[in-house]
Structures are given as structure tokens and as C-alpha cells.
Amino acid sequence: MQAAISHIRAEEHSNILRVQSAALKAIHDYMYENRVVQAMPIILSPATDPLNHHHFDAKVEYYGQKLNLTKSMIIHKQLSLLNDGIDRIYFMSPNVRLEDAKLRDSGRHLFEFTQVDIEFKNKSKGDFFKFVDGMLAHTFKFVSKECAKELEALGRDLRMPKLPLRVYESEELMAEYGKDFEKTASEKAKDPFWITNFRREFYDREDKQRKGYFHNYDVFWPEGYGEALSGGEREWEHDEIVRKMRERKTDTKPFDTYLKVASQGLIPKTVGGGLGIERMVRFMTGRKHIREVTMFPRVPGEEIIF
């Protein structure tokens, strides 16, 4: 407990969570003028993103029905832009991922976090691209300015990216770097970048005319910060999203409503991705290990104190 006590207690939170602070300020600034709509996120919900990696499912009962923490808004997002007047909507999102122990060293994983989730309605990859690599520039220009004292305080010169963000494709990466590219490729990189086409879970969109071709991606920070922001097109075609359900063997039946109304020809096609907050921070902030950037750590595998 006492190290607990002494982790809430350390100097350095001050000014990590004042850049915190200035860092979703300009995120909401920025959301605003771009005429993206906020919305309030969903904790509790019949099906969530199903995560085809390995992971420990969190589930309460209430009232007879079965509900799961919320890994991610994905499902909500794209039924959220059913609305006919809503075209751009985003949310700060908490996610529970009861991810494995072996996660524990990595430095920038928490089975407890939250990210803004952003989705887009009739936009391509190349739409966010850009909207992101505003949205980024416009974060990092803002916390430079009002954090400069904090900033300096905990070491750290922010380097301001140079856009367009590059981007690369998986494959090309793989062929240079080998199967730990994502890794290498943070790791000598001196701006955040783009690395597309990820085979992933059954929601993000498949070329018909490629197949084996995804038309996904993740942002990526450098200097070996790893994963920033992972995203995608979407499918909105039932047969398509049930095909691909099938393929990676996920459970169709929590998704049963959202299946219906997809059979229904409803669900728009969308483009959009979630950006980690305390990932974002940690790379703001320079610090070695996630748990530095939260108050109250939520580290795969770690005893919970408070």
C-alpha cells in the first residue's frame, strides 16, 4: 500500500497531468471547429469489439441479461452515424481489456484506459488521414506552448511532426524489418506514421478486388513508443461482416440486433479509429512505462491497490 500511496504522491503527476490536461483541450478544441460531435460513451453493452487475441472476458449479469465491459465503441460508433444529421462523432472512451500478464514489461499496455474514438460517415482512409494528422499537429503545437515549463520540467522536448504523416504499407515494413517490424520501425522513426493493411477483427473493411487486402492501419509513435491509434474502413454489408465473423470464428450471437439491422441495408459505410490517452501522454511526457502517466495503474498482471 505504501508504494501505492508513494506512486499517487510523486511530484512528476503535477505536470504530466497539466499536459494531460492541455493535450484533450485541444483535442475537444479541435473536434469542435472541425464540426465533430461529441457523444457520451457506453460502459455496458451485449456485444463489444471481440478482440482476436488472447484475453480474459469481462462480463456482469443484470436483470437476466448478459453485458460486457466495453473494449471498444466500434459497434457503437458505426449505429451512432445511423442518425441522418450526424456525419462526424467522436467519444472519450473507457476500455477494459483483461489482457495477458505477459503484457506486464511492454510499457504501454493497461487493462484500464480510455481513448477518443472517432468515426466518420461516407470518408476514405485518406479523409482521416488527414483529419488525424491535423488533429495531432494542432495537440502537440498547443501542449508545446502551455506546457513549456512542464515539459521542461520532466526533461522532455517535444518535437513537433512533420506532416503529411508518412505512410507504409505492412507488408513493405515486414520485408525490411522482418516479423518485429512494427517494433523497428517505432524504433527509428523520428515522427509519428502510418502502417496500413492489418488482417484483423471481422469490422474492418476487406478490397473485394484484393483479397487478403484490409483497408486498415495504425498510427504509430517513434522513438520506440509503439502503437499510438488503430483504425480502419468499415464493413457495413451483412453477408461480408458475417462472412468474416465465420472466418475468425467469432460468436455471432451477441451480435445478433447489430446483425439485423446490418440485414436491413442500414449501417452506413464509415471510416474512423481510436486514439490511446495515456499512450499519447506517455510519449508526450517521455516516460518509460505507461504507469507513470496514471494515478491509479491498471498494468496487466499487477495487483490492484486502490
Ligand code: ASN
The other form holds:
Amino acid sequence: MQAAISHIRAEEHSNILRVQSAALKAIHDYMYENRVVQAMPIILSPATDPLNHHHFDAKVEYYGQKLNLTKSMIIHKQLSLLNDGIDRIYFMSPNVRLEDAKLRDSGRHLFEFTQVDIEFKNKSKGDFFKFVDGMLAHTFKFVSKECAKELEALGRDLRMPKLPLRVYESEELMAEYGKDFEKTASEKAKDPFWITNFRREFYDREDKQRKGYFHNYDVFWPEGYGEALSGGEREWEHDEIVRKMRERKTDTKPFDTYLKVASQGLIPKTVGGGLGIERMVRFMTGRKHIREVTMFPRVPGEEIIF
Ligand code: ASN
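Could you give the coordinates for the form predicted together with the ligand, as opposed to the form predicted alone above?
Below is the whole assembly, all chains and molecules, this chain first.
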């Protein structure tokens, strides 16, 4: 308990939280100026993002209904755009992902974190890249102007990203750096960059003409800070969604209602992504482990004190 109290009292939190506050203000302002509306996040739902990697489920039962804690709001982002009057939406979305304890020292995993989760209707990944590039540039500019003193106290020199951010294909980097290409590319980079085409969850669109090519992407922070954002153009056709769920051995049962919506041809054509807030603050403040940017750390495998 004493260690947890010392952690809360660590002097650097005031500077880190000033940086975080400025970054959040910049993001909200950018959304508002670009007419992206904000909706409130949900925490419990019958179906959440299945996530295509090893982790534990977090469920509660309420009046006989089994509900999942949100792993990401991907499904709700798609459904919210069923509204004809809304074509751009975002959520400040808390996620619970009970990750394996072996990720404890990755420096970038928390099993509770917040992502700014964005989704646009009838837009392409190119449109989304431009939007995110602009959001990062605006946020970095605002933070470096507002928080010069705090960044100095934290020993961080924040470099302005050069736009447009570079876009790489995953195959291209794999050929150059081998299977750990994400890590190596992040270590070598000076600015954030995009990588496209990863085999991931059922909802990221696969090219019909080019099987095995996915219209999805990540943004990576430079200096070895790793993944910042992930997203993609989405599947909207029922049969494609079911085929991909089967290929990934995703249990379709919790998705019955979602699949009914898809079978009526109602899932809108969307593109989007989510940017991890704590990861961004870790990068901006140059902290070694993500635990340092939160007062109440939830590090995989570690006991929760408060
Ligand atoms: N937010 C991500 C997306 O929009 C999904 C995720 O976090 N797993 O694709």
C-alpha cells in the first residue's frame, strides 16, 4: 500500500496530467472543428470486440443476461452510424482487456485504458489518414505551446511530426526487418508512421479481388514506443462477416443480433480507428513504462491496490 501511495504522490504526475489535459483539449477542439460529434461510451453489452489474441474475458451477469465489459466499441461505432444525420462520431471509450501477465513489462499495456475511438461513414482509409495526421499535428502543436514548462521539467523535447505521415505496407517492412518489423520500425523512426494490411479481427475489410489483403492499419509512435492507433475500413456485408468470423473461430452466438442487422443490409460502410490515450501521453512525456502516466495503474498480472 505504501508503494501505491508514493506512486500517487510522485511529483511528475502534475506535469504529466497537464500534458494529458492539453492533449485532450486539442483532440476535442479538432473534433469539434471538423464536425465530428461526441457520444458517451458504453461499458456493458451482450457482444464486444472479440480481439484476436490471447486474453481473459470480463463478464458480469445482470438479471440473467450475460454482459461483456467493453474491449472496444467497434460494433457500437458501426451501429451509431445507422443514424442518417450522423456521419462522423467519436467516443472517449474506456476499455477493459484482461491481458496475459507476460505483457507486464512491455511498457505499453494496461488492462484498463481509454481510447479515442473514431468512425466515419462513406469515407476511405485515405480520408482517415489525412484526418488523423491533422489531429496529431494539431495536438502536438498545442501541447508543445501550452506545456513548454511541463515538458522541460519532464526532460522531454517534443518533435513536431512532418506531414503527411509515411505509410508503409506490412509486407515491405517484414521483408526489410523480419517478423519483429513493428518493433524495429518503431525504434528506427523519428516521426509517427502508418503501417497497412494486418490479418486481424473479422470487422476489418478484406479486399474481395485480393484475398488476404486487409484495408486496415496502425499508427506507430517512433523511438520504440510502439503501437499508437489501430483501425480499418470495415466489412458491411453479412456473408463476408460470417465467413471471416468462421475463419477466426469467433463464437457467432453473442453476435446474433449484430448479424441480423447485417443480414438486412443495414451495416453502414465505415472507416475508423482508436488512439490509445495513455500510450500517447507516455510518448509525449517520454516515460519508460505506461504505469508512470496513470495514478491507478492496471498493469497485466499485477495486483490492483486502489
Ligand atoms: N478501436 C479499434 C478500431 O477502431 C479496434 C480496437 O481497439 N480493437 O478498429
